[in-house]
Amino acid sequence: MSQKVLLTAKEVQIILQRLACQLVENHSDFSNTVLIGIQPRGIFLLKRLEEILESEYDIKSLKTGQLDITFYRDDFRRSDKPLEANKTKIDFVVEDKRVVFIDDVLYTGRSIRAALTAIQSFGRPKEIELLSFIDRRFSRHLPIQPDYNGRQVDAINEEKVIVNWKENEGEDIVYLISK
């Protein structure tokens, strides 16, 4: 098994803060703006950019939640062992915003797929967009793309991107996996 680096932990700084930068262009104050993290990994990137939209462009209003999507998933009774689902925490309705959906990698698009479904159940929003960490393009199995994208990684099926956050496994840097 071979393991190459793909992103420092400066670069993944830098991604942040142009991220953080393209949502401000697109949502200006956040009055009507929601960003959702997708549990459990967006979750890490979420709180990432709100510390900086909060302390570098003082956004004040900023409305955040986390959704577990894990029973909205159309392959969650193909496996075997039981599966521990996470927390959402929604305590706002969507409808009528503008939700942002935020995880750190986008690779089959299945996940988001369970989202878009899940976010139901907390109104009917006026608009959804995608913002994702890293972007798997040639691995889709569904017609989503993200709107707003770190960086995309031409990595085949066998192979795996792992991002860990300092927050979780003690530093900021992205892995692609080979078996």
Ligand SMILES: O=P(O)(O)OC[C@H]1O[C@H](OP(=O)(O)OP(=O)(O)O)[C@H](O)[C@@H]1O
Second form
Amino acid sequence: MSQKVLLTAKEVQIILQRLACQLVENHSDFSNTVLIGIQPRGIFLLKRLEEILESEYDIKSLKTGQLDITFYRDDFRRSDKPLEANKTKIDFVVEDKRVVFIDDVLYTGRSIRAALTAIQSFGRPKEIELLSFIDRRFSRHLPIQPDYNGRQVDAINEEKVIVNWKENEGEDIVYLISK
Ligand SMILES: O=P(O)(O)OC[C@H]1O[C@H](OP(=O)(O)OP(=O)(O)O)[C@H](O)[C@@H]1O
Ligand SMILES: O=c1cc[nH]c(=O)[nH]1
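The block above covers the form predicted alone; next, return the form predicted in complex with the named molecule.
After this comes the whole thing, all chains and molecules, with the earlier chain placed first.
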């Protein structure tokens, strides 16, 4: 197995700043917007963006939530081992809200497809956008694309992109792992 660094901590920080800036450009004061982190790894990205939006753009009372998609996946019955769901925490209705899904990697698009189904339990959003830190293009199984994109990565199916966050793994770094 080999691993290559795709993004260093400095590059991760620059991209986070840009993504936060793009969100502000499109959502202004976020009064009708909710940011939803996709469990499990979208939560770290959401937290980082939230910090920048609050500290650098003075966005107060940002509405954020966490969405678990485990039992909405189209392959959940195929698992050999018992599935463990993560927490869904959405303390508001999304009716007529502008929703932004936040996730670390977009690959086949199946996780986001599941999230589109899962969010329906919380109302009918005005619109849903997708912010993805890494977009593995050319690997999509479904017609799903990011509206906000950190970095596009071309990787073959045998490779995996791993996004590490300093809060969880001790360092911001993105690797491409080849088996
Ligand atoms: O577009 P997709 O093909 O759905 O892949 C993207 C998802 O994969 C990762 O999650 P996770 O590690 O839970 O899934 P994985 O086991 O497929 O890598 C990542 O955090 C995304 O949520
Ligand atoms: O490369 C990939 C593909 C799916 N999910 C990941 O986290 N990385």
